[in-house]
Amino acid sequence: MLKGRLLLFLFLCMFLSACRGGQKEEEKASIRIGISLYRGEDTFINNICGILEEKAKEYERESGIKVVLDIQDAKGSQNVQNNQVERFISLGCDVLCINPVDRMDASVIIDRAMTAGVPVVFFNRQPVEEDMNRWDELYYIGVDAKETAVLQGKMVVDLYREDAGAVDLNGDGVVSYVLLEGETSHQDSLIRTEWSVRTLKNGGVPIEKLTGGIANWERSQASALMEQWLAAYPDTIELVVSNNDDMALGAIDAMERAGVTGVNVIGIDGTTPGLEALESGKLLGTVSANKELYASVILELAASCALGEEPPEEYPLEGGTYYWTPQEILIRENKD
C-alpha cells in the first residue's frame, strides 16, 4: 500500500513537471518586445530601428524563437510614451525598449516597470545615473558622448595638421566657425559641444567662434539659422562643427540655395543620408558608431531578459548595466 502510494506520488511529480516544463518551453517559442521611441522620424533613430528588424528576423532564423516588436513613436511627448508603456505592459511585452524623450524623466517608466517585473533596455538617450541605479533590469546602450565629441574634433585636427590651407580656407590664421548644437537637455548635446570645441583648441587650431544655435537635432532648423548666419557673416564662415549629421544637412541645404561652396562641414552619427553626403563631397566627415552592432546589442539584451537569461556574454556591460557602442571617424579621404 505504502509503496503504491509512493509510486503514485512520484507520478504526480514527475506529471507536474513536465506540465511546468511544457509551459515553459511554450513562453520561450515567442517573445514580445515593447520599443518606444522618442521621434520616428529622426534619422539616426530611424537607422537603428530598421537595422533593429532585421536582427529580429535574424534572431528568430538563428534561435527558432518568434520575436515580435511592438514599434511606437512618441513624437517628442514625454506623456504620449508614458502612455505606451502602460499599454507595452498591459499586452504583456516580455521587455521593453525605450528611446525616452526625457532623460531627466524615465522614472514614471521605470516605476511602472518594476510594478509590473519587466526589465527595461534604454538606448540612444541616457536616463540619468540615479534613476539606472535604482533596478538591476534596466541596462542602457549608447555611445560614449565624449569620445564622439573628441573624434569629431580629431578630425579637424589631423586635416589642419597636413594642410593648415585645407581648414584656414582664407589663410588668415584663424579658422572661423559656426556651431549647430541639438536639444538644450539633451546630455550628448551638451558634451558634443564642449569637447569637440575643446579639442580643436588642445590640438592647435586657432578658431574663432562667430556664432552658433540651438537646431534641436533637426535639419529644417539647422537650414533656417545657416541661412541667417550666411548673410550676416558672408564670404566669412570657414568650418560649420555640427551635433549631428541631420543639422549639417541642413547647414549644407542653406549653402547650396545661398551659391556658397567651399566650407567644410562636420557632422556625427554617420546616418544614410551623412554617408551618402560624405560620398558626394558635401560632407567633410562624420562620426559613426556601429550600428549593426548597436542594434545587435540592443536586440540580443532584450531577448536575454524576455527569456529570463542572463545578458549576452559577446556583449560585456560596464557595471553590469551599460553597453558603449565603438565608433570611428569617416573623413572623405578614408571614408572607406
Ligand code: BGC
The other form holds:
Amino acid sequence: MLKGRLLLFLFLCMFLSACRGGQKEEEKASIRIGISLYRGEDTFINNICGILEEKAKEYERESGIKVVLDIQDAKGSQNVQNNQVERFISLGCDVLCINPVDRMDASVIIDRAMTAGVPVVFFNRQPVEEDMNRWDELYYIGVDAKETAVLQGKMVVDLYREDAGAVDLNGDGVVSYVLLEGETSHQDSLIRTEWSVRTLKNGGVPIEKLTGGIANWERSQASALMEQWLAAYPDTIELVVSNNDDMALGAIDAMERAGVTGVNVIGIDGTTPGLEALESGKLLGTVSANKELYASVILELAASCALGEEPPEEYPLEGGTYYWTPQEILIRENKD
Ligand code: BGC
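Target state, the form predicted in complex with the ligand; input state, the form predicted alone:
The next block holds the full complex; its first chain is the one shown before.
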C-alpha cells in the first residue's frame, strides 16, 4: 500500500517536472502588446505612455525577450477603440493595455478579449466593477482618487495652519475659491472634487465657493472658464482648485492674459508642464503619482500575462485585480 503511494508520488513528480520542462521549451522570444489610448493628446496619458515605451526597452534589455508595442490613439471615440481592439486581436497580440474611452462601456472590449483568450490590463479610466468581475484575466492600474484629493486638500490645510495669510490673501477670514472639474463620467473627477473640498473644510480652512465648472481635463477649456470668472469676480478669487494640472495651467494662462497675480493654484498629476509651472512658481502645488512605477506595473503585468506567468510579486494587486500607484504632494518651497 505504502509502496504503491510512493510510486504514485514519484510518478506525479516526474510528470510535473516534465510539464515544466515542456513549458520552458515553448518560452516566447517576443511578445506583442496592443495599447489603445483614449486620447493621445492628453498630457498625463502622453507622459505615462512615454515612460511605458522606455520601460519596454528596459524590459527587453533585462529579459532578452523582444517587446513589440503597438500604440494606437482612439481620439476620444469608443467605436474607434473597439476597432483597434479587433485589429490587435487579429494581429495576434498576446495582451492588451487599454485606456478606455468610455469606462462605463468596456463590455465590448471585454467580450472580444475573453473570446480570444487575450488578457487585458486597463489603466487610468476604471471600468465598472461588474465588468471587471467578469474574468480573472482583467486588471486595472490607476491611482486612488480619494487619496489624491485628500492630499490635494491637505497641502492647503497645512499651508493655512502655518501661515493663514498665504491662503486667505485679503485677510477677510474667508478663502474664496473656484473649482475646475474633469469629465463628468470619469471616476477621478467626482471623487477628487468631493474629497478636496471636504479636506479643506475639515482641516479648518474657511472656504467659500464662488463658482466652478467642467473643463474636461483640458487646458484651453479651463482657460476660457477662468477668463469668464475673472471678469465676473474681479479681485475676489484667492484659490483655484483644479482636478488636474492641465486645467490648472489653463487657469494660469487666463490670469496671465488678464494681468492677475498672486492667486494660489493647485493641480493634480505632476505632469511635465505641471512640474515646470511648479518650478517657476506659477503653481502652488500638485499631487503626483509615481509615474515610473505606474508605467512599470502596466508593462510588467502585461508582459507576465503575455508569457502566461503569474503577476509580478513585487506589485501587490488588490483582490488580484487592482494596483493603486503611490502618490505624493509636491508644493513650491517658497511662495515668493
Ligand atoms: C488625470 C487627468 C487625465 C485623465 C484622463 C486623470 O486621472 O488626472 O490629467 O486627463 O485622467 O483620463
